[in-house]
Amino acid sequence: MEEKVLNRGQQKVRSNVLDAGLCTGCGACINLCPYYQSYRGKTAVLFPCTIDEGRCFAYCPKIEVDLEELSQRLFGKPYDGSPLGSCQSVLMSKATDIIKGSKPQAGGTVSALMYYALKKGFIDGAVLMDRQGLLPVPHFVGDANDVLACSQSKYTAAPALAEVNQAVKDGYKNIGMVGTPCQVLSAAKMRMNPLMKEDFIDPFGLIIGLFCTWAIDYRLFEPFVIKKIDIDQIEKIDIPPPPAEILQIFGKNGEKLEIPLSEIRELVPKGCSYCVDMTSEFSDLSVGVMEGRPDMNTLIIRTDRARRLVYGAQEEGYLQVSEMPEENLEHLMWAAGNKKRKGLIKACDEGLINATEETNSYLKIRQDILNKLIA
């Protein structure tokens, strides 16, 4: 009997997801051979592969995504294509100022969080993003104080999984990570053991995903704001919640632009639209700005480990928890099924959803589900 060839390596990612234009650089096939290389927010393919299966299908975001089976993995239930995912709560919070010398944007609860992670020994090392210039760079830190300069958004696409993956080369075994829904989904998909490895060990110590509806692609953004800044002038970048709809870059001479976010999506890749997930569903907790709440974070709780990590630090006086406000809650919700809705949509028009195994889809969702949320 002849045996069946898997087609699950690079020839799959190039024909599915990089030819496809679906790629949004998260870097999950970074660093794991020599033939994938990212180059300023683009992921290249440098020398082809034959394999029959390998990592980087299995890393993948953006092929072969099975949410029944991450969640019951993860969280030990089903998928149920609720907006913000399988969560224990969800709260507002802020970082006090027991951490000297940060400058973190809103909330500061990311930063507040991984400080304390690290501090306490809750992980070995974290994988976070720093900025050269205006390129976002994935930089793994081991000491606390190191979070602070990784502390301000980017919002521009880059390949933290990459820094992941060379951090699990050099032996780290407890890593913690913060990362964009395409990313964390990646992060999920490696913890899974895909390949069925006797030796495996699952390196995450920490998840936090951030709430995204899209990120720019760093090509096309350099130039356009070139023409408005010095980008080595450039001391942070922001984007309002709603209903304020502009891009903030501030200067460090003070200078302020405000841009449009009109102008802004028109940089975003194409792989964005795609996306079901605004609050990095399959992340340990998520963390977004507040609306209406600039200095507050909306943080929702998804797994022991993070209750834990989050009430720890609040007893210990790095973060200040709240009960969040229903109506806060309520827009939220809409929102995160908003996004949900449309990018099944796109995906289900384009037959990218539970497609036979010979194309392979980008989603697999059971069709109870699918049915209810595209209805």
Second form
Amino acid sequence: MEEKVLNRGQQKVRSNVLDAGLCTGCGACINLCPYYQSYRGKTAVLFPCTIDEGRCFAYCPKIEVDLEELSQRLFGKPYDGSPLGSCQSVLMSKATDIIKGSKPQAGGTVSALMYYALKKGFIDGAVLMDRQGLLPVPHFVGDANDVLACSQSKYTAAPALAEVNQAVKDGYKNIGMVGTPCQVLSAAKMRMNPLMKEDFIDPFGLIIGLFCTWAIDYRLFEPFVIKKIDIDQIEKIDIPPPPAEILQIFGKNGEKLEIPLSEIRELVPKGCSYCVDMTSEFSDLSVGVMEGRPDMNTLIIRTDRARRLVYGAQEEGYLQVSEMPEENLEHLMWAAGNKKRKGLIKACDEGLINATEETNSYLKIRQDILNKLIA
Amino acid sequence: MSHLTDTKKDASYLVMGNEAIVRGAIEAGVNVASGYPGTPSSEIIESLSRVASERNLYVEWSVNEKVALEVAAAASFAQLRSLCAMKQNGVNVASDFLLHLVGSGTRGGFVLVTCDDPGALSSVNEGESRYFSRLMEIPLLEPGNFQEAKDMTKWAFELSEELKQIVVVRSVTRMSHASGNIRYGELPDIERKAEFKYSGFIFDPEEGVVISAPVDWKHQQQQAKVKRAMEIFENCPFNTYEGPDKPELLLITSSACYLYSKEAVNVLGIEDRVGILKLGTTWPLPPKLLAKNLSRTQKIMIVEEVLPFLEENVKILAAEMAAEIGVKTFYGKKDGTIPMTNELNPDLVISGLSKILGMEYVPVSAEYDQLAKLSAFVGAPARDQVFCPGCPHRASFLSIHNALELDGRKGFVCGDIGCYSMAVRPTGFETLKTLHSMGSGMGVASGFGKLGQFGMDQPILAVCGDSTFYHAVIPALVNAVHNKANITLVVLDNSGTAMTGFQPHPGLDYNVMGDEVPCIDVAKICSAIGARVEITDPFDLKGTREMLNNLIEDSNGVKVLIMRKACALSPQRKNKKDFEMRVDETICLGEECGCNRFCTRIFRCPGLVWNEKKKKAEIDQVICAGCGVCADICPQHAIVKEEVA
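Cool, the form predicted on its own is there; where's the form predicted in complex with its partner chain?
First the chain shown before, then all remaining chains and molecules of the complex.
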């Protein structure tokens, strides 16, 4: 009997991700070919592609994500489903004022580390997120001083990986990236040489993951906000840690708009509800706002190169690092575990985990681990 | 000197049917000619324009068929001889004026030439203009060969002057665009002076006001003219009978179908069994002539294109005259002997005849037929209708398609008639979703643009060409702006009436006679009407696409984007390459991930060729127009353009 060739290309990405509403607009399929383009936060397929095995499928964080394989390849150990993923240490951190003109949000750890990584040549360039009005726009920066312009939080889904793909095309081989869990997941898939290319080189020198519970759909956010504030005059957007339960938008002329999170949650893309990763588990290091300490960051070090970077930045006075209090850690684990469990249950209910036809799986995960996590 | 103005006695020329019509008009001493371009009619006005100065004619391409008929009518009112030419659907456009014109009557000989397109070879309809003659109650002539095309046209002017009524000469594609030998007649040297007389009594057809009222009285006059035409047609030499005195079957036909019928009878060798009544005057039908011929036999077959116009009219007469001529059996469209749609050919007539006469006729053996079909299926390359190499429409529709896909709200484009109609096909990325008459894309879009209150949230676009813009889009644009429809109009301005052969239009600074004339600016008109107007070069793919998305997102009423680039076949661009193009095979990705033959599979300019052996794209240097657009769509920059010095 002839073996059925499963499509691992645009056809499957279209049916299982885009049409199914799972896409979060990470940009992993953009700038690879003429068929996909991102526009105002949405991924569009311009024309059908007939290739059976494509990078769009291989890099997509919403299709055939093998957690076991990722964990083995990136961290050299099995995926155990622990809430924060593979960690070497969990710390609290804060940027120093050594970088002039910096106005980062919360503790400023991400900006400080990217600045330091670029300055010291850990990486050749970095994909960061700039903002035009409300719209996050990925930027490839080669100069440490350009990091500061991109230092603020965005909260809307954005095609960061599109810029990575472009940088790879332009020949960069040691790229830094800051991304949300879905973006970090596609970067992790890229790093595994999914199409088994002989001349493959892992293009990433540093991946900083952000903590994320959900993002906002730009197409819904813009009409929602545009009635309330001039979006070209936005200075800063912030979601203060619980129990504030609000999103704040600050205008350049001192205006301040507060929107209850209950209204914002209506604007979250469907794809976010399947996410099982709060802390960007497949990064080199992950950073989030520390609960109860809006001036500090939580910092998770996952890899050796991340540890070297953090301690270098600390030694040279860019970053202050200290131990994380036990109770904060416990709460972080509870929150991350909760998101993982909810995402897994939803994906399970819809048959998206370990599906019989493998290309129909969103996640592949060892059955015993899965059972433990959703019990 | 044009071959159409040769004054040599008995000169004989091989001419196109449309040229025969032109020669007939010149022999009739036509003074004024107008029209709107449309295949298969366009050569009539073009040929007349070439002899305009020599024969002291005024010839114009009018903005649309209605205005063309009005322009030509004025000449008739001023006692000149005038001709108006258009394709079949043009008559629909002109019909409102026509209805009033037939009521008022005409003065100088006035001939409306309509060139129908059975089978829609160059149309998106196969409309029948003959019914207008019955509806409007005016005489209709149909030439059955090329000599008649000339002679009948000349006679139509005389008939028109005698009846004080417009006369229709109806041609079809196979008459207008085929060629045949004709013998010329003399050219007149009468000078007519134009004067419009209006001081007479209101009922005076020569010197009163020209008006269709008082309607009852005028309508009676009009019907008296039809009756008079009927009498004239009884003895008209354009109605002929050939065949045995008492044939088994009488075949009644007109126009190009006469030629198919003659061939069919000849092929079957049944000249002694079948008689052919060829009618040149098909409305009103001369009853005595019909009575005489219908009396020849019991079986009547009617062969015509497209609708059963003759068939219906003959049947009515036959019913009226049943007591005199007896009951007949009719074969034609109604009983399925002849197909009801598409153009005819000798084979179809043969198959109808052999069925009626119980003859066995096999045009080709079944074996041959099957082999021919098989080899066509296997051997003939799949060819779709495509935009030419270098055509600005391909770039324009790529940008429109991409803008709509990026927008993602299931937007669509309403279109109309022009080369850009092909955007319903893959060559235009299947971007057009409605396609009707001239200017209707904008009118339909104007309607879609008001459906928001019923939940429609799809972006709505319309496209039109530059010539179409003047023809019929302006009223729809006014309507859309006035009624606050939220839509975007794209004017594909390729600097001429490209599809029919670059006839000038009001946007250009020269006319069909080569005079310098003021040009009417599309952008200024749209601005004055109150639309937001932008202009881009469609070869600037990025700028055009971004502008489109910007306009689509602007929910503030009507937006107009003029995409301006001359047609690749236009006099200013033809045979002039901006760039020499080549493919760098070392970097062409071919079928690999990252390209998958984007240029030859999706963009599909005929100048790009897929080399199956090398698995690389190539430029077909013979047909490449050197526009350079493919260099911008190649994801790998493997298509290289070098500016031609």
